[in-house]
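Below you'll find only one chain, the form predicted on its own, shown as structure tokens.
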Amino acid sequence: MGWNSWNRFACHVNEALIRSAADAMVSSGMRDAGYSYIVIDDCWQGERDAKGFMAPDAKKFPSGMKVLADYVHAKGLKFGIYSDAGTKTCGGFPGSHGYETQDAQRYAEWGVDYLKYDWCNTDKQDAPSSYLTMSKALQASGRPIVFSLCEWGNTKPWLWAQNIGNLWRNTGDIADRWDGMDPNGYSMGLLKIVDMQAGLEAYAGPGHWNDPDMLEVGNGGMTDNEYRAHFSLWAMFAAPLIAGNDLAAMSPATRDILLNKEVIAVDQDSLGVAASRVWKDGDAEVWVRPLKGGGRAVVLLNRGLTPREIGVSWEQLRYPDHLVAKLRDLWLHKETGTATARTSAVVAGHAVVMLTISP
């Protein structure tokens, strides 16, 4: 959990920025809701020096990263960076292939305690290796560094990157949309990343994660109630919940989306078990995730504009039909009484119910 740079603000980044983003999340209360991660991603590099050791851009960062990785500490929360695997990053600055340790360990020293590591100007570079390098190049700084792998699924990272990384993409950009691409050809709406999480839930578990991208809640592109669904599909989905709006200027309906602490509480569930799509019927959608102690998150989503009635039964829970259910609305922050064989609600149109479901 915690906040990036790049959806928000792109190449865009400096020190008052990022000092900025951490005051926001203390003052917000995100910080005492689980958000502990500062990441600066793309556009923060300057020039490597005679040794190759990397300096970031001194106009944009003049205190210099260590300076502002202790800022960041000092507020109780932990300092992440961003480079790529290829020569240049996706923004063209350098990147770190061949500079792999020099990198790894100057990380170290400024305390960096994250690294988003992007797959940009690779040639023929074979992502598995190339990842696996930078893996054991921050294992052998003598810093924990949280490994954050983003080649966008492309080599289906689920199969090869659980021992390399602890969390890695598998979908391409998201865009701040509900669905379809962008304009830019290459991101995609929330609804085109839903469905490719369907099939990966095996894949995720503690200490090494789906990641279907950072959160676009706030940046408005979308609806609150989309913004709703976003927020409690990711929770679903157990991916990293990586904010990546402007925090300083947070509205109130934001701020509540990315508080809702019932609906963190799922995503943060100990158990680690990602949703599964247990049901379909054209835009209305279930997903169900189990949870530690026996209970259920069940989320039911309307994809389409229309108001729609969704049901989910207990043979979807795999609980008995005779099972009394205790029913509590995550997004209402109210128990709505117990059940037994099913529950449904009405869905607004691109929206979500969100309940957990106890025995």
Ligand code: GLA
Second form
Amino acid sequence: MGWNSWNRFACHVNEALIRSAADAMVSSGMRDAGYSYIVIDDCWQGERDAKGFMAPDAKKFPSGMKVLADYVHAKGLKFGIYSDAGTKTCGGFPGSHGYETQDAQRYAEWGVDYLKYDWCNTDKQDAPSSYLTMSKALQASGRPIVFSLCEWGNTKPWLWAQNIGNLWRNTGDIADRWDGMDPNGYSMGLLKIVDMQAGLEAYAGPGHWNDPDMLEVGNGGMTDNEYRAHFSLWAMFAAPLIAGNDLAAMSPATRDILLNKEVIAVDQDSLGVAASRVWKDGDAEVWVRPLKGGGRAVVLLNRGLTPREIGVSWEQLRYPDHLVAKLRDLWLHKETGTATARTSAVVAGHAVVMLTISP
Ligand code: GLA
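For comparison with the form predicted on its own, kindly provide the form predicted together with this ligand.
Below, the chain from earlier opens the complete complex, with every other chain and molecule after it.
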């Protein structure tokens, strides 16, 4: 769990922004709710020195990365950075290809705790071996660094990355919209990403997670109900919850979504099993995630605009019909009674109802 600069700020990163994000992570209560990584995405880089060591752009990061990392650490947070397996990053800055050892060493010296490693400008490079090279360089650096693979699912990293990294993107970039493609032609709406998660749940587990990309909650392109659906589904996928909004200027509604501790608890459930889509009928879907202790988290998703009653059967939960289970609505924050065999709810358009069902 953390925050990354890209979705809201793209290339407009600098030291003041990162400091203020770290401040807001604490003052908003997000740190105490479990968010810990402050990650600078692309465009922080300056140039390499004669020995191949990287420095940040001195205009954007005048104090240097070590001082900035110390600031983030002093707030009880962790510090993350971005690079690329190719010759250049997606933004056209120097990539790590051929400099993996120097980069990993320098990150360790700065106090980096997390590396997002992109896949632009990789020409004919082989993805598994390119990511393995950086994985080994990070391990040799002597500092534990979470390794986030960002090759967009091109070569199905869920099949090969379990022992190379800790999380892998399994789609292209997210766009701040409910469905369809962004006019830029490459980033995609929420439902497109949701559809790409079905069937990948078996590959997620403690220490190696599917990454359906960072959150757009609070960036303005969706309604609050749509953002609740976004946050709920990411928790069901056991996905990294990496906020991507302006933390220093959050609306109360955005804060309530990102700080819904009941939904966060589902995301972080220690059983570490991601949800399956157990039912779909047109715009109505049911997603189920088994929880530690025998309970289930359930999302009833209405992709369409018209309110619709959506139900889940105990058979879909793998419970016997006679089992009496307690229902709790994670957005209303209340117990809603008990049920046997089946339960249902009317779900507003472009929204979810999220429940836990516990024997
Ligand atoms: C790619 C990644 C994004 C972001 C940008 C930065 O598109 O998928 O998440 O890191 O590059 O340039």
